[in-house]
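There is one chain below, alone, in structure tokens, taken in the form predicted on its own.
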Amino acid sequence: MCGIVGYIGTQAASSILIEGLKTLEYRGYDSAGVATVSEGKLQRTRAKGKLVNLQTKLEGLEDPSRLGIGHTRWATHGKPEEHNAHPHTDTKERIAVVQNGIIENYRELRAELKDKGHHFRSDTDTEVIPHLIAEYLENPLDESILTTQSELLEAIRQAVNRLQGAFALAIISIDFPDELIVVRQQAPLAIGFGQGEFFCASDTPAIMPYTQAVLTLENGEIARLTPMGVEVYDFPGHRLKKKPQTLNWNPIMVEKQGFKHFMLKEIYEQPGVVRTCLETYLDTAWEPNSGHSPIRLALPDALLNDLQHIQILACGTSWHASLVGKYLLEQVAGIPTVVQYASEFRYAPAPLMPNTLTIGVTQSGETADTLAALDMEQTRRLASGKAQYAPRMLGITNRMDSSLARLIPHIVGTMAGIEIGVAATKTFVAQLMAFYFLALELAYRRQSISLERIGEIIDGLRQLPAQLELVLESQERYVEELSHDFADTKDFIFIGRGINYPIALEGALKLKEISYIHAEGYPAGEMKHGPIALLDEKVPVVAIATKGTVYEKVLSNAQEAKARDARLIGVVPMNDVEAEETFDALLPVPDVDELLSPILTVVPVQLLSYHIAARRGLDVDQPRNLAKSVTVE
């Protein structure tokens, strides 16, 4: 979850580190720090809070160092105070380390090192690492097998083989001023190749302004970066042959482009995201009599044929998208589907069922619980030795260069582009699109619905970009004005039924994430079974009520809330007279096929959450206690 950057080359390192940390601040903003090496000195600067506090400390400091590491922190061990901020050093302050992840056995290592005379200054798990490296520099093991002459690399190799947990590291030392060592074990880390200079970062956007040649380290790998090049080794010490890949991203993708916040920009990018998804995965010339599938997912027959069951593993917003996916896979493709929290599944997996497709959904492709659950599922199915339990694994992610894409053989990319705002918006819609395409592909194969019905759904999908633009154009100013009424609200309720129940959950999550207002999402039919006791004139209720099988039911549930004096906000079809009579405020969307409505109904609740948070003067893009990629358990 934390952000790591590193640089070695011909330029002043500090400015490159700060720019990289700005790009990675979405990964954590409890504290930040940098360390550089030059002329036998290690200069370390750290600050509590957001990156701007570190920048203030660095103003006016002359630092010509061409080697350095930086870190922006999301606290796990130790409070977000300056003494816990990275980089951390050894007792003699000759080694500096930044880390993303958790060292699970740090307590016993800390006790061992204290007994050997090492002095600790923080409450973090990370601090054991520089001390352990220093110990192996002074007292190396005899079984050193590296062909390189780097004493630092060998000491680090010996140290990381003592560590348990998930971690990515960047390490420098004043005794080795031409070396930057980086390590990956279950936490993302990439190396950028420039002209006579090299970069490392926990996410590629920090590297993109300087180079598009990137090498992603695999688990259990160590790399040594020097002005002469990059060497990669495995943890046992064997030299590996690796080649960088070329990214096709443009730095302009991570700019605000005139919007006040990244979140608002990304909400407005959703029509374009849907267009890109349609262009990528839909045969635009398809007709019901075409004689072939309308969907171009390029997935093998062996993965999709004869399925009896689907299980989806996800967390957070991806879990909500997966609930919509469950509805589509069951109602369109006719396949029984369950959605599991990955964090629960990895410790209490469901019994093995035959001919099961397992889908992992993660925006970043780095979500620790989802990766661990998928890895466990793949392993236990292989261990069964039975053909009917053989793993069929599919990933849905926005990052085709992620750990998920290396773990799972088949991936559906969501084509949303880089998302900087911590609260997911456009990536949620892109995940929904992936599920529409998968459900239609399976429906075509299984003939679970008619070709004419498939054609109707596809026609509706093609109209969504223009309809999304209409929602944004018609609602932005009204929602901003409406948000003024809720700046001091303490509680919110969101309700929906059927395919829009997950949108109620997602609306509540968005509001909680960025406005810090307590909000809950419920199936509308469950209100009478307890939650209705929460309602009074101080608790607004947002109801998602679109035309279809449960429309009248949701209106009835809304009336029950109104009878308890709750203020009613309706996400409803445009020009609907009955809705106008029921709700106190309307957030209208085009009247579409109920099956397609979540793509539209989520936008008003995104806008409502955004404007309430902005009205409250909060940091919309970087809400407290949250990080974009949850890379620790």
Ligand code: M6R
Given for the second form:
Amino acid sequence: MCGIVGYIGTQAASSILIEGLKTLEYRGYDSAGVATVSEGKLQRTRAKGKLVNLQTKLEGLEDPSRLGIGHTRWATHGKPEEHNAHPHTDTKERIAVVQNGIIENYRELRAELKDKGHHFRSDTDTEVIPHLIAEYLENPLDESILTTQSELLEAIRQAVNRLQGAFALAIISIDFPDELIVVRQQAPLAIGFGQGEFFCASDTPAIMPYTQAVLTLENGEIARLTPMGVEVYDFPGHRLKKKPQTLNWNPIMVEKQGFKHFMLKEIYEQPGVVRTCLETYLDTAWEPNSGHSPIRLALPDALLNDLQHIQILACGTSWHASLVGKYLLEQVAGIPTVVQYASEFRYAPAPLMPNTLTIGVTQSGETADTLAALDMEQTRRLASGKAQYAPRMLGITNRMDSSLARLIPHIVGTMAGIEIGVAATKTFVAQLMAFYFLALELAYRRQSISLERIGEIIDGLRQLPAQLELVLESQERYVEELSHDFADTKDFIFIGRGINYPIALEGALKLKEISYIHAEGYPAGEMKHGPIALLDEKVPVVAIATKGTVYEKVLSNAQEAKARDARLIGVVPMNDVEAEETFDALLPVPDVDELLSPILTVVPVQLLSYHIAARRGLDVDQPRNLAKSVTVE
Ligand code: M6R
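What about the form predicted together with this ligand, after the form predicted on its own?
Everything in the complex follows now, all chains and molecules, and the chain you saw is the first one.
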């Protein structure tokens, strides 16, 4: 989390930094700041709260500097106050640093630097970095400069070799007015190549308006940006040969396009996302007698054949999508599957199982917990040296330019387009689509279900875009009206079973994230084992009840809640008399194959959360305490 930007070139830096920070605010919005260098002065402006507060402070300030760095913060160490806002400086205020990540050994470094007379002004881990660089500028280690003549670069190189943790840095100094140094270690950082100007940022949308030529740094790399070009080194100091790639993203994709919030726009984009996934991964002409797989994931046999187990590692909404994935991989492809929180798995991995496919699911491709768990799993399987434990790794992500895509050899892209709302919506649906394709591909290979059944599922998938459009058209106004009833509601319960249990979890997470209402998702059959004690007339219950193996069971569980005076909202099949008799409010979806229902049932719970939060006047796209990309452990 946290977003960093930097600029060196021929234009005024500060407006480029602010425009860049606007696109990175999804990464954190506790405070923001910029620092620029010109005519021997370091000008630093910081403000608590959102970027708009920094913009207000900068209004009317003349700043012709052509070199600068900027930051938008998600607080880890130190409260979200101005004195903790980045950029941070050394004692003499000659070096300024912005950081994304965490310096784990900052306490020792701080104590060491204080002993040497450095004066600290913040509670952050970051502040040790400018002090350490200043220390190495004044007292360089007795090491030869391997391939560069830049004193600043060499001091930074020596400093970063002392840092433990995950960090991306951008650094400037009054004494080196033609240099912007950037560093990457387990936190994303991209460099944009313009004509006589260069950019850096935590994420490419900050660079896209200026150039599409982008180099993504790898872990353990330092780059020196000057008006003449970019030099890249590794931490030991060896010069590396690197070339930028051309991005094909379009800046228009990050506009609200008339919607009040990005989240609502992204909910409405879901039919299009499903269409794109179908066009990309499904053979549209496939029929059961085609003689080949209907799925075009382009994954090698060595990854998918003879699997005995699948383990999926993910966090948050991606973890919920993975639970739907587990249902599909077990029930359609017949492969035992476990889903683990990446943050838990990393420190308590299950004993190695043979012939296991490990899938990492992360929309951003940058979630530190997920990356670390996957890295650990890949490493321990390689270290086993045994063929049956060899790593078979697959990533599912929405960002083909992410750290995940560099860590894992095989990737399925979710094709959802950039998602700005902190609450994931369209990327969740796209992750589900990836799991449908993977389960069908494995089912075809293993013949776990008949070709006719595969054909039926594919026919159902093809109907989904139009059905999603119908749900959006028919429910938008009603859900908005319904949301008025929950102006003062403090608790919500979501229930579902089978393949729709993860949708209950996702509904509860969406509501918590953006409306700050306490919400729990339960498997409907578990309510009676304890949580039912929470119910009374003040606690609405949202039940996901679609036709299929557990429909009657969920209706009975809903009745049990109704008997405790709970107000019942049902995400139910259209025109279903039994549902009409059971629920107080209906959010109907087309009556589809139970296997495909999560793609439709998630939409009403997304809309409900959105409208409750919007009705309460909350900041839907940037909810408090959250960030879109969680790059710290
Ligand atoms: O980028 P990732 O999918 O790895 O992110 C995982 C979670 O941080 C994320 O899903 C989070 O729970 C979202 N805010 C959900 O809306």
